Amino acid sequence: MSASPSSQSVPSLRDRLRADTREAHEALDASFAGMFADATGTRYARFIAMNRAAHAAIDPVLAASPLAGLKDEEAPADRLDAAHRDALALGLAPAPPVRFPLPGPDLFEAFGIAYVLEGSRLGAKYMLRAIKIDQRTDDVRWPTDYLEASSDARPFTRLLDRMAAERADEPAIRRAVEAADVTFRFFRSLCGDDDKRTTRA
């Protein structure tokens, strides 16, 4: 027997996200548009600036939040440390603490939240090799820490399994995805090209 025409057009939360926040999405990658053929690496500090400030505001309140204990037996690599490194290797000043807008979100809202901050993990191996001066070797321009410790896919596919085994009604997606959008404009808020978060020591 076939599915059900309504079982095969109701939309994953996944997809919900992926759709809804589209253009915050677009928007917040706009932001760092030819970031690799900035020979002065200015965007790219901006880039480790940004993910330093976005995760040391963030993961405390993941941490605090109901997917506290979504968690591998071997723990990823430690995003902000790799950021703190990064910035301190290109020079950057340090950061004054940001508040996250969503300081204590429900279970939906911290999938909003983890989407965001998780999903960035995809492109991370595509930046590694554009920001390799061969591809032949190992050898970049600038430091990758950051970018190494985002390359570990696992985090990612497992809030993408926890959230498939959460139902969902309208109004859980609608929290989910307004998370997302405010973590995506949060992100954008902390790349500005003036921001003193860039500044070099």
The other form holds:
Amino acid sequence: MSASPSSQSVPSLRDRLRADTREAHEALDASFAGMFADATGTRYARFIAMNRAAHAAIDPVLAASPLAGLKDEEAPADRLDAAHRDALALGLAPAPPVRFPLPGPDLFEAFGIAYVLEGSRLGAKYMLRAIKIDQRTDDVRWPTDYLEASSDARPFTRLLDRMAAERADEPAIRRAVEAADVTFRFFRSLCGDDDKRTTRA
Ligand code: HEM
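Switch from the form predicted alone to the form predicted in complex with protoporphyrin IX containing FE and give that structure.
Following is the full complex, with the preceding chain placed first.
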């Protein structure tokens, strides 16, 4: 049986999140333009440092949010641990903790935050491929624990299922989009060139 025209035309929460945060995602991508052509690995180190700082700040916020428990269903690899391992291998100095600006999200804000965090898994496979020295082998230029831990897309699929199960009115959708936007901007605030957190030890 086919869906009615009206149900086909209603964008899902994910559709809205993707459309309304496209610019924020592109701005973040642009901050890492040329990352894979940079043979020194400096930009890749900044990428790892950004993810380490972001997960350290956001993971506890989500764990205490109405989305708590979502992560435990299949126990995927811990991305913060993986970012720490890569940072160590890259010789990055430990970073002082940073505070996430939305510390007590409601369910829809948590959807927006988790969308950014879990959605970033979708780019990981592309990045892993770009880091390979030769596509026929597993030899890589830089440590890739974080990207490997991120290339399991199941947590993103689970999040989308959880979102789809929730009825979202326009104000709820706007809270989710705003929280996703805050999250993208938070990532951007952590990726600066002159950021002490990316200083090599
Ligand atoms: C240089 C860095 C990045 C590149 C090259 C990149 C690339 C991509 C690509 C190719 C996709 C689409 C994959 C697909 O549809 O199969 C994607 C999706 C996505 N990425 Fe990124 N990404 C980068 C960084 C990030 C970061 C750091 C975040 C989060 C902070 C992020 C958040 C997202 C989200 C939320 C989606 C899902 C969009 C949707 O709803 O379909 N990305 N990325």
